[in-house]
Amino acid sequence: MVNIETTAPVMVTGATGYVAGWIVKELLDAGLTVHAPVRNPDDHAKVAHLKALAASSKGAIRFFKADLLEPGSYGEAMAGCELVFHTASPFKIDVKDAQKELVDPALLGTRNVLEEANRTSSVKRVVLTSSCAAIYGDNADLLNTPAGVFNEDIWNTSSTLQHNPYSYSKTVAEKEAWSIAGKQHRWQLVVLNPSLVVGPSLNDHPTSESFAMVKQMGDGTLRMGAPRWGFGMVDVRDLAKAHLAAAFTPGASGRHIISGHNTDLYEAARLLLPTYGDRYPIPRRTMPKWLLWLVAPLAGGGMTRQAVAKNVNLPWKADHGRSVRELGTTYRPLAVSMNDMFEQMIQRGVFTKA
């Protein structure tokens, strides 16, 4: 249990997002006042769930108008805050203009938020939501690690604007954060590097790619089989608690891999079979690598033959020991995360046939 001793407001960028929603809930339940900068505070559909969370908690929430790409737009929201959580960054794979859709929001957004922290004397710590994507680009990168496992000392050097542009965007954004933090001494930077985030959403219309992935497990897209595409996975609720630990643990510093499980797409899908296998077309077999490689250019979703070659049938392994030792992070079983997520998607009518 994290000891929270501040009464100052706390700012959360991207508050309407999947991960940020759970962070906001934890902060509100702890009785804190959350400053939530959003593009349009008057968009009821986007902020209603956050208002409902505040109404049923001990805390309070205030909304501010801000834009990731507009320098200075976070000033009002950050004023008086001791802690800043920067979670806002797009997570999408199929893009037409990677620079405009991924790199600019990630890099320039991080720069704008942290430069605002430099101008805001009350800020003592910034918690940045980075990604394991800033540590690796492809599973094949595991072959070049010193101990055959990804850890916090490793940086992604294989992603580019053309290959794995999302991973590239997270890498350049985190490097920019460390560069800005290293040029000052008033506030601390603590970074979390989560793997693929799964679990239920507080928002009725989540946009994270993980929901698109799980949807394919139940809508028949993967009826003929799921590839052994290795991932790390973490429950969004465990990740939110790790954010609070990163913010309120006095000695927290550096990077932290937040990943509960080394797994793959096929193994994750199999966890849904006992409960939903008789009603939904959950994949029951693996998809051969050669077949996925063959159809990759036609599959859409930004899939390429290069990505298939460097990820399918290759393991993903990361060491989350630092998060356990220094932040006290605990990880629930992946079956719980997957089933909670799938059940919520059923209740929300994501799957049209059962």
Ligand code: NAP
Given for the second form:
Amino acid sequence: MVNIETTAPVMVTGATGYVAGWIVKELLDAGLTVHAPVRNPDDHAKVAHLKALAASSKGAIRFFKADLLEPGSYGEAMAGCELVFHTASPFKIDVKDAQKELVDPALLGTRNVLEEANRTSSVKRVVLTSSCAAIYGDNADLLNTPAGVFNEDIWNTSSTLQHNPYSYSKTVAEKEAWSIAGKQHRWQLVVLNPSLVVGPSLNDHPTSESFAMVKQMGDGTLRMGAPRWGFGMVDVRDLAKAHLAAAFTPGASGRHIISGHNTDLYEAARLLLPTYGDRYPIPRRTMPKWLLWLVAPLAGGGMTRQAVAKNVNLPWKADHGRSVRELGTTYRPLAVSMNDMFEQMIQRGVFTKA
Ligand code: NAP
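Structure of the form predicted in complex with this ligand, please, following the form predicted on its own?
What follows is the entire complex, opening with the chain shown before.
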């Protein structure tokens, strides 16, 4: 539990998003005033849950209109804030124009928000939601790590605009953040690098790629088997608490891997079997790498043969020790996160529409 020592408003970019929803909830429950710059404050479907959270909390929320691609648009929302959470960035795998849909909002948006922090004298700390995607591109990269494990010293050098463009967008955006932060001394930058985020959402219609990933475990896509595609996973509620710790822990600095579990797609899906296996086509066996490689170009969803070759049957392993030691992060069992998320998707009719 962090000690919150401010009464100043705090700004959260991307407040309408999956991850940010839980951060906003934590801040509101702590009694803080949240400034939420969003693309369209009048979009009831996107902000209603945030208004409801504020109404049932000790805190308050104010909406502002801003866009990552509009320079200067975060000024009004940031005025008077000591703390800025920059979470806004598109998380999509299947894109047509990676530069426009991913890299521009990630990179130019980070520049836009952090240059605003430079102009806003009240700002003391910026917490950036980066990603493990800024640390590694493919699981094959693990073979080139000094200790056979991903840690905060490592940067993603394998992603490009063509190969893993989302990971590329997060890498260039985080580098830009460190570059801007390093040219001044008034505010500190603290970076969180979460792995794949799972767990229930507070927004009713989440667009985050996390939901597409878990949906395929129950909609029949993986009926014939799930690949042993290694990755890390973290619960969205644990990640939100880590954001608050990054914001309010005196002396916090640097990057922090926020990842509860080293796992893979098959293993994660198996956690759903005891409760849902008799009602939903949860994968019961592994999909051979050669088969996925063969069908990859037809599979859609941004899947490529190169990605299959460099990720399937290759483990993902990260050291989250720094988050535990320096931020006091705790990680709940993955089965809890997966089952809570899946149950919510059932209640929302996600699978009946499939
Ligand atoms: P999400 O639900 O899709 O949230 C993305 C947010 O970014 C939304 O609030 C969206 O606003 C906002 N956004 C996108 N383009 C924008 C623009 N041009 N101007 C202003 N706002 C814009 O995704 P998420 O999973 O919560 O991701 C949040 C952050 O966590 C991202 O930085 C992502 O890279 C990072 N992350 C996520 C995961 C994961 O597994 N989910 C893992 C590691 C890191 P609208 O509501 O208006 O679209």
